[in-house]
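Below sits a lone chain in structure tokens, taken as the form predicted alone.
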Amino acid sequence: MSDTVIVNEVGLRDGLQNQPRLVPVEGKLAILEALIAAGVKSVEATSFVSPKAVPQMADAGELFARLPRDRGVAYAALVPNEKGYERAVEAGAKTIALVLAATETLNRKNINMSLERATEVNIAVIKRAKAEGIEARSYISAAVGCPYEGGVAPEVVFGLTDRMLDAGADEVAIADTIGCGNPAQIKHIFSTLAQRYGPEILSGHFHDTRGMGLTLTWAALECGIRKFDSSIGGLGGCPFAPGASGNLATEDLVFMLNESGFECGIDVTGLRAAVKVAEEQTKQKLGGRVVAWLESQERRKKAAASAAAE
């Protein structure tokens, strides 16, 4: 089994786009820049999704275009519908990316679609997409719990997955939308999925509302699984999903895989200078966990270097 990960980073979309503040593209492209610097080279940039239901994307067709295209990162952009899909391509997007609810009501609250309309529609797309030579990812989201509906059997996540990758989608990420998953669930889910279709095509994307995103993402490395998304600064929540809280913060991922071996080019130093940056841009205190203990050894190495001077 490779020990290379790649870590996604979904900051400027699903970290963004709860936020109050507006962040303007300008400072989109900051925040990207340092990511780019820290190593990163996978990046769901926008999404191409009504202005009116997440103000925070409105720019998304500006900021497509402008992405530097010169850095060996590879872009994806959500779509909620064809409308959506059609503006992403427009724009540039090579990689597209569609959320499928594993329950009705999350559907209908965020997309205004029942389950299986939503499935129709999630169909249509990929095929479209892989007709016209674009890759296609597939979120399940809720695969373990939703907010209005609680627990969600892992036969319904099979099942919407089995007709993803039927349709042609070329990765499908389970997504913990609210962070209410526990490792036992996760790895039945992936253990299930990756004997079935095979680790390669499958990722991971999971919220920290209990303190639990890294063992999650553990539960689905043990399953063979090399993808997962993660946020900077932990930033993220969905505007459709109450208690969906922070994403996984990239920075405590990226040191969870550097301490144990796995190889995902990206610097944690890197990192914590892009958390910075996000913090400047949405004016709100940002970092994972592993911040603080960075923080306090170095004030500890200072102390030390200050006291041997004296």
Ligand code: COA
Contents of the next structure:
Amino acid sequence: MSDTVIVNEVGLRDGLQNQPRLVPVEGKLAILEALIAAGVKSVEATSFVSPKAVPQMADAGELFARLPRDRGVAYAALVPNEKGYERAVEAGAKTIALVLAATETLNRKNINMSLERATEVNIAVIKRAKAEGIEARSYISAAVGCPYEGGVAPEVVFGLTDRMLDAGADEVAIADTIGCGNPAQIKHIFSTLAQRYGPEILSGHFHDTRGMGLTLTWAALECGIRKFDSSIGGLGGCPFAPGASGNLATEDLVFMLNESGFECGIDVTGLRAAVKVAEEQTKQKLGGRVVAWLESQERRKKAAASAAAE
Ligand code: COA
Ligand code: ZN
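Having gone through the form predicted alone, I am curious about the other one (the form predicted together with the named molecule); can you provide its structure?
What follows is the whole complex; the chain from before opens it.
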């Protein structure tokens, strides 16, 4: 099985969408530059959603037009409907991400559609994207649990995945949107889907609400999954899914992958610099567990060096 893992950075979308403080386009581009310098090659850059629903994403068109295109980075944009698809393609998107929650209530709260309507809209947009040469990634969100309805049966997720792939989706991302999952659930979902469709077409999106992000990632890695979303500094949450904390921090994910012998082409030192930029832009303290640990190592070394000099 391949040791190469794609780390898909979603901080600029999933991370920032929950931030009350609006980050200007320049600030978003500064975070992106730092991520690219660290080796990030796959980025979900923004979402073409209603600016009334998510004011932070009102600049999607301008941001997308200004993304650096000459650095070997693949960009995606999230779209909730046909209008979002059209805006994204007009702005130059070659890959779109669609979102379908596994429950009735979360679809209504998030995109104001019933589950069936949301499924139909997703299918229509996927079909259109495929006909127009655009890559389509489908999120099945709240795949293990919903903030409004509680636990989600895996069969629901399997059924929705079937429908997205039947429609022509290039990839399905299984998302634990509120970070309520456990590794046994994730193993069951990914092993079943990987057997049915092969692991290459699947990816994982985990929130670290209960500190399970890496454990869930490991469970999916063991099922052959080699693509994961994460967010710089652990930024994140969904404004329409109360209780969701940040995404799994990119630096924690990359640290674990590098330590375990997987190749992702990203270095943790560069990500620390990106965390700093994200902190400056959001005016808040960020950073996964590995940042706190590295900082404590440095403090210890500094104290030892100054004690030796005395
Ligand atoms: N981008 C920008 N504007 C959009 C849009 C899009 N993708 N889709 C619809 N709109 C506009 C319509 O043009 C209309 O504008 P108007 O009031 O000026 O006429 C308005 O939004 C209402 O349109 P409607 O189709 O009735 O949408 P709605 O009010 O039912 O909202 C969504 C549906 C999907 C647009 C909205 O719920 C949304 O953007 N949700 C995204 C939430 C999100 O980002 N969640 C986190 C990521 S998973
Ligand atoms: Zn998320």
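Numbering follows the first chain given and starts at 1. Because the structure is a prediction, the values reported are computed rather than measured. For the two forms, the rigid core is made up of the largest set of C-alpha atoms that agree within 1.5 Å on superposition.
Core-superposed comparison between the two forms: CA of residue 302 displaced by 2 Å or more.
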